[in-house]
Partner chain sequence: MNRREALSRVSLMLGGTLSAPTLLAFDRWSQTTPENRKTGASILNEEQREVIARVAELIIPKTDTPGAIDAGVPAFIEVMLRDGYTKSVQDVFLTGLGNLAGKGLLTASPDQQTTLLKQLEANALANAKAGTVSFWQLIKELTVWGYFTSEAGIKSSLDYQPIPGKFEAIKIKPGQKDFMYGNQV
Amino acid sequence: MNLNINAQKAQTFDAIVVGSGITGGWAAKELTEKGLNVLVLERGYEIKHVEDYKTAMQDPWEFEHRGKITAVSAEEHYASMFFSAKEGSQFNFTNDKEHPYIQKRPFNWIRGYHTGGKSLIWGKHTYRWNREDFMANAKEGLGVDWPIRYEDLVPWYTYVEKFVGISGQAEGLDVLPDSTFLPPMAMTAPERHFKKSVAQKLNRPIVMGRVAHLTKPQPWHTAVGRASCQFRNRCTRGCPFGAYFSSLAATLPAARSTNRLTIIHNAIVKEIILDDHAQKAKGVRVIDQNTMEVREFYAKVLFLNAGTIGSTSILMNSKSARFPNGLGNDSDQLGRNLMDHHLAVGARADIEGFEDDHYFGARPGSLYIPRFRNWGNDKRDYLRGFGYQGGASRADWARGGTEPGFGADFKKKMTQPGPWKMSLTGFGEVLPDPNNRFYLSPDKTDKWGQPQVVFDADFSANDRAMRKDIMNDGAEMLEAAGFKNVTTYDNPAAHMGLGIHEMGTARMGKDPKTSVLNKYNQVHTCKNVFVTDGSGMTSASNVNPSLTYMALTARAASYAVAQLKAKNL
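Structure block, one chain, which must be in the form predicted alone:
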């Protein structure tokens, strides 16, 4: 009997965090720094910061296929092949053949099953949401009202921004609230011309993209081993300088320094174990990815940070007499209101007249054009709005793959900077819709016996009307700058999931009858379970969501620890 008691004690922690990505890292950091012994369960394999970034220092010509992914690898990584996975970074993207899912309607589920998750491959554009983002649902009668407002997150935005390190510049725009910034990256000469032209002719502001790259590291950045961005733009291979923010380079080292962090890899969380008497979670049941061994771990509080689909799948799979349709699913909202951002739509142009202007290095950021549609006095025949990311650069040696030519003169030409070009890609808000959803297959399982996810979601008429404006407005701005050969594009293969900003499926709300989580990301009906990744989002805004996920996580962790100390969990 003593052996059993000791075994259970060895598998008991103050808190369990499921997932080691961008929010799992924050949960681990905040909970350990507040004195809790924390277990992080990562379903993927272990990656060690710096030493496991095998391709980080390789030049393009050192890759067998010059960076292009092979046909076999493309089949294995089909979801991320659209623009993300390359020969040097495919190991950071999940193999879809090994981890299958079902598309009732097309959906690209791009994942990173390893330490750090998608924080190793994210785009790093980092923006606060604005006041209207938290009120739009209530004003327009869509979805449910957010249980919080912008002012509730302001101190937490500031708190996480300081630790993350965001380069950018204060602009004083209501539509794009300022953050706490490190120095901004520089615009190229055509971009400065573009900014001035669009401001004069169309009265639209253009800002330097706000990105989570260190341009001037502060003592708290260097304390965890991070250094300045080297402008190599090889981020998806892993950054040995820790220059861009990832859980691997920043939050997990901070948590580890407390000596209160344990991480277990290859641990697929199957379900939450419910204490039927106390109506609280008492732990999780886990399948070892390699050995198939089933183990249980116990804690006073659980944080689900497995990504929007992963966290909600765990809740769905956690069935009991109290929760026959999944833990916390009294409202039937688990899996519903799946959202993403528009992508693969915009405009391009050639630029003449700046041939004597050059730049050094490969800037990892871009311009940002804040939302101007359905803002202020502008009214459209659709709801919400969009922004753009993009910029101007000179074509490099890779243009030799498509330009005609051969011989010594052609090779010499490829060593010189190519012509200037500019591209704008729209990021638009997708509305919450209960019919856009995923659910767990009743009969298809993966090799670990877990039900496969079935996606059933698509863009709405509102979304498609917005995509037309994204194309046309992008072209209008490029023409206003006098650029040449302006063309628009809306890739017909674009569908939900490509934005890699999946949100919703376990939304926050004021009423347990219509939502899963309360204002602290706490499951309404199971108080010691918190979900702080994209699952809880009640609407999608049009700006990148990761900063808001991080702020919500830090806020929820602070609340959870206070509730633990008050013996309310």
Contents of the next structure:
Amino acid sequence: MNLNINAQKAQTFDAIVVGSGITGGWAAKELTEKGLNVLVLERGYEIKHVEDYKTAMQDPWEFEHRGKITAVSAEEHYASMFFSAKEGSQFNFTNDKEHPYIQKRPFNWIRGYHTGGKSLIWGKHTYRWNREDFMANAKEGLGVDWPIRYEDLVPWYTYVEKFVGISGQAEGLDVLPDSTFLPPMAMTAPERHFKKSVAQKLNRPIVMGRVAHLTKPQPWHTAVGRASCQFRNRCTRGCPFGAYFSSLAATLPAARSTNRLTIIHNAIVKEIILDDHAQKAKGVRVIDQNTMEVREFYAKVLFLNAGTIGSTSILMNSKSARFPNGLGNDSDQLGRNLMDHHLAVGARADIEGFEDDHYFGARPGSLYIPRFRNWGNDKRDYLRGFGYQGGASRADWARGGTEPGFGADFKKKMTQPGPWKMSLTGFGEVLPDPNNRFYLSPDKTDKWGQPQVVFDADFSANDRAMRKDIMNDGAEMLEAAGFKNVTTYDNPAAHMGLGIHEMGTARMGKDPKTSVLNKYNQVHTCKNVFVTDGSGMTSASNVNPSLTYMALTARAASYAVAQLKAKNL
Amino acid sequence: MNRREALSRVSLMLGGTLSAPTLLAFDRWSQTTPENRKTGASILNEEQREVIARVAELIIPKTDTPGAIDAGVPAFIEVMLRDGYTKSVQDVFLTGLGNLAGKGLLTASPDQQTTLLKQLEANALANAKAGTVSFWQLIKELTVWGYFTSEAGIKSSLDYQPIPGKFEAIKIKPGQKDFMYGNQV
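The form predicted in complex with the partner chain is what I want next, because the block you gave corresponds to the form predicted alone; please supply it.
What follows is the whole complex; the chain from before opens it.
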């Protein structure tokens, strides 16, 4: 009898956080620092900061395939092959063969099932959303209105920015509100020329990309063991300097230092256990991914931070007499309004001149061009807008693969810097659409018996109209700078998921009849469950979303603890 | 669109470090995995190996710095051919090796060898079509890639800076070596 009581006690915490990625790390930090005993459940394997970044210090010749993923590994890491996965980093990307999903319409689901999740492989461009982003749905009668406004997030943006460490420069733009910054990274000579030309001829500001890399570490950064960026740009292998922000380098160490953090790995959350009488969650049921053992853990409050698709899948899979269609799904909005940013469209150019200009170091970041369409007096025949990331760099030896010639002169030429080139890639806002969705397969399961995710979403006519402007405006700016051989591209294979900014599927809103979460990311109809990753996003903005997820998580954690203390949960 | 089509189209869009032939390595979903990929067995005979070494050294010869053979490029090409390419691309490569051997590459004088390769390059450029890959493209790119990612190639031919520690815009002198930051992987 005593044994059972003790076992139950050992599996009971104040709070459970599902997922250890960029928002799970923040939930763990905030909840432990406010005095709660927190269990973090990570579905993937354990990675230890620094010691498990096994390829971080390897040189190119130390890789059997010199960085290229082999034919066999490419099949296993199918979705991740499009952008980021390489021989030195493929272990940070989820194996699609072991973790299958279904594409009713094409969708690339790029994941990181390990400690830190996608915070080890993110692009690290970090921007505040602007005032309009939180009002556009209401103004245009699309989706539902956000239950919060920019002003609600300002103190939380400021709070998380300081801890994250974002390099960048204050510009005073409404369209791209300033953060709290560390010093910006440098622009190259052609980039400075580009910025000046576009400002003069087109009156568009171009800013240095704001990236979550420490350029001047502050005491609270070094206190958790982080150091300055070394400009190696090997980030996706894991950063042994802790220079870029990840939950492994920053939030989890902060949570651990409270002595109130427990992390269990290989723990696939199958479902939330509901207390039918109280209409509250009691805990979660978990499958060990290696042993298949099923265990239960209990807590007063649950934070779902499993990534947009992961968190919503857990809600969908948590069926009960009260919630036959998934926990909190009275609105039938679970899985709907799946959004991403559309990209793989833009412009490029060759740059003549600047032969004696170069750069020392490898910069993990680029320029950023803030949205200028449908902003101020500009009006287009589509809704919302787009921004660009891009920059100028000198071609290196790799140009030799396609440049004619061979022999001693050819060899010598390849040892010297090649011509400058510039490329701009647009990131466009995708509108919320209830028919862009995912659901759980009724018959196909993975090897843990969990239903596979079925993606059924695509870009809209609005997105396709926007893509034309992305190409033309990109070309216009490159031409304004006098660059040569300007070409545009719009890849026909671009589709949802490639942006790795999956958002929506458990949207926030004022009305429980039309939304899943309230203004504190709390499930309307199950108050002790919070979802603070991308699932809650009501619209997508056109700027990268992670900073907003982090601000929402810190805000929700603060609220949850206050509600716990007031005995409202 | 199936996976193979989708990936090859996106790959072409990405451009960047590696060009079409190398990216075509991923054009494989309709193919079976060659058995030697699993066993690690070689797919080349001695003559084929000699042709690879000769061509690689002609592309990147030993000068005041090491050449392709010094840098271990032939062995790299063999590994990549085995692990990175489909059966159909492997076949294009093996046919190309056979043709060069048939034209007497291994017994030709240095000048004749250069002439043979010039013809090969001219033909490859003239017949280049989207979605196809030539022997010349493959061996050229694999040689350049293998050399400039090798320890000997990097340390002798480039300014190797594994931990730059800073990023700044600078001026360089004419003829100055390019930097190698080790981030091509």
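Between two forms, the rigid core is defined as the largest C-alpha subset superposing within 1.5 Å. As the structure is a computational prediction, the values presented were derived from the model and not from experiment. Positions refer to the first chain, counted from 1.
Here P155 does not count as shifted, since its C-alpha moves by less than 2 Å between these two forms after the core is aligned. D356: CA moves less than 2 Å between these two forms after rigid-core fitting. In this overlay on the rigid core, E293 has a C-alpha that sits less than 2 Å away from its partner position between these two forms. On the core-superposed pair, the CA position of G401 changes by 2.6 Å between these two forms.
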